[in-house]
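Just one chain is shown here, as structure tokens, and it is the form predicted on its own.
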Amino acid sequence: MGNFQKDFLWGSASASYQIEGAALIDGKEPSIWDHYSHILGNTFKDSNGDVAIDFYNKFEEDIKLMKEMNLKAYRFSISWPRVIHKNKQVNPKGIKFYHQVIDQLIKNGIEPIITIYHWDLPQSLQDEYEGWESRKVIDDFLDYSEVLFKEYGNKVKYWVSLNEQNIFTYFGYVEKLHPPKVADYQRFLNVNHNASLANAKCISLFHTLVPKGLIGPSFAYRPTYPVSNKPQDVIAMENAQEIENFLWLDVYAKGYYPKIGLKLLENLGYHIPFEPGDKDILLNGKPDFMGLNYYQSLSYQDTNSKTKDNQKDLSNMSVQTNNTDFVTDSLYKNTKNTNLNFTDWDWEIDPIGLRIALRRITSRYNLPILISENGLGAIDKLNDDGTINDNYRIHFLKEHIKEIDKAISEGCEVIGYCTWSFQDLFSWLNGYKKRYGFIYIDRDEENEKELKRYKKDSFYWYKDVIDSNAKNI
């Protein structure tokens, strides 16, 4: 170990809806998640972020803990409906809150990293014109972004435009796991294209208004592997890479969709809804870095192959509809990689996959990379003495950091590493059961309790990593 620069951003991350609470306080209006999580059956044990972990009222306490850890960066998102009302007016109390968070971070020597959009679209825009399905959202997103750039651009250097566009579009419009709970692949492509245009225009505006800042999207990258060395499985893997990775990454970094990916979609009767001027918008909105959210790799085989006895076919794990069956049936089949261990939620644990992701992004796009999320969701236990022994998390993070070090030695430019997450928080699909943080929050789905904070063993371990710049790992 020893390839990390002195100014490397050892950080952690969160999202507004998952931590803030204060759902309708001080002028905040409902987001699509405020609405969606209150419909019975949509979330784990019908949990929601009404209170979450009450970061809105406890941010000073949490930032004090970040300072104790010697955290170098903290990535957090702005709640769009907290700062902009449905009448398009700015909410001064919302603006003030984020100034307070930013100022407190800077005061404690922590680099603030702002995420502009982490999935909490104002419900008013969903009601008015179906949210991301309408091109009207592009201008509203641009207006919202402009407010943030003018308010915080002189304080904040690093910005993330959209968080995991591939996840919020696919889960919302194919898998029926996120709002608005739709299963229609063409609508998904329409929504995704609108989001890509919004992202590009946002980045272009940022470069005008915050010329000394750096901005990029955060993409949920899952490296693709062939399940065997059979050529048919390699083609299946490459098909998956075109549809599940390049369809976003090429648009971000190159300004255009991948040629093969477009043809695969066209052959199956799907299209990107281009309008005049769209291509120029995409070409003029290239990022300064690529944000990488990494949790797992995925393995693929030819759709005509029979699944081996020692492999698990995952093609039925997603919500299957007439609109989405083609992904599995025609192009590739997702298959469990039995060479790896798995998390409590059956996600592949693959530290080398992070190194592969860093190398592939560097080789194809030649951009600096901010690892904007990486972490282990687990069922942590609070002991009677107030300790939490999470050596499994320490091991997970340690092995991933080792692979980052190797990737840097091989030519990848990595500017920072933000774990997911600093505090336990509300999980979109798993409520408060799935814990990611260095800080244990004493609450569950039914009981908020006192929301007391407890430092896990991993807290002290990550502090040592930061203090030694990973030399003591």
Given for the second form:
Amino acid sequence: MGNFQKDFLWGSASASYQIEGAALIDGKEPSIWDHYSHILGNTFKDSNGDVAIDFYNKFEEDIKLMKEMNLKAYRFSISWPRVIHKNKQVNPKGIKFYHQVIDQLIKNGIEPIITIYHWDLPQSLQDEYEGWESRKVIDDFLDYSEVLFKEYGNKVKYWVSLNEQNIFTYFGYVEKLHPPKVADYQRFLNVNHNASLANAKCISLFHTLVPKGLIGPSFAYRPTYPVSNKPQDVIAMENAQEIENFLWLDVYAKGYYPKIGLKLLENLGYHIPFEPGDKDILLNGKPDFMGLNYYQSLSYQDTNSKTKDNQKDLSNMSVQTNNTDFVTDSLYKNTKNTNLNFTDWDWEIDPIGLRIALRRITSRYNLPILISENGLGAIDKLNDDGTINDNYRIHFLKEHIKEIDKAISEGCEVIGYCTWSFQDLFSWLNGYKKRYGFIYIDRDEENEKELKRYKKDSFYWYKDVIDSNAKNI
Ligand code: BG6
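Right, the form predicted on its own is done, so what does the form predicted together with 6-O-phosphono-beta-D-glucopyranose look like?
In what comes next, the whole complex appears, and the chain from above leads the way.
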């Protein structure tokens, strides 16, 4: 250990809808998640973020805990419908709230990292023109971004443009797990292309308005493995890599779609809806770093393989996908990796996968990397004495940090590490049952209680990691 630079950003992350609450307070208008989570059956036990963990009212208390931990960076997202109204006017109360959060972080020596979009699109834009499905969203997203750059650009250096574009488009338009709950692969590609254009334009605007800042998208990267060394499985893995990863990573870092990935999609009868000028837009919106959200690796097998035993068991998911046949089934099949252990939600536990992800990004794109999310979702138990013994989380994070250290020694430039998450928070598909934080929040799906905060064992452990710059790990 010992390869972390002195100003390494030891951080933690969150997202507005998952923590803020105050769903319709002080001029905030509904987002697609406010709307969607109120339709019965869409979320785990019909949970929602109406109150969430009430960060809106408790942010000072939470930032005090961050300070106590000596946290170096806090990544949080801005709620678009909290700052821009349906009539396109700015909401001064929303703007003020984020100034307060930023000022409080800075006062306590914590670097704010702003995520511009973490999935809470204004419902008014969904109603007006189907949200991400219309190109109109690109200009609205730019107007919103411009407001943020002008308001906060002189205080905040690090910015994330879109959070996990691959997840919100795929879950929303293929898997029917996120709003607007559609299953249509071509519509997914259309939506995704609009999001890629919005991302590139936002980055290019940022470089004009915040020349001293740094910006990148956060990608949910699940490095691909072949399930065996059978050449057919290697091709399946490479197909998955083109379509599940390069379709975003290449567009971000190179400014164009992967040639093989595009051809594979074309062979299946799908296309990217290019219009004149799009290619230049993508080429002109390159990021300063790649944001990497890492939770697991995924293994793939040849699609003609007869073995069914290895198919992944998804029955532990809290909300089930309605979609089991995927258009890419002819190119690759997701398969269980029998060499790994799994979380309570059947996610592969694979610290070396993080090192592989860092190395692959470095070798293909040569960009600095901000690990913008990594963590373990688990069921934690609050003891009678107010302690929470989450050794499993400590072990998980420790093993991942060791692999980051190795990746740095192998040539990767990693500028920071944000665990997911600082506080327990609302999980889109798992309500309040799946916990990620260093701070336990006393609530579940039914009871909001007092939302009291308790420090888990991992809180003290991460403090020590930060204080020693991971030397004692
Ligand atoms: C990422 C998201 O996909 O993973 C977060 O950026 C999310 O918003 C996190 O909460 C964990 O996912 P889940 O489903 O376990 O809550």
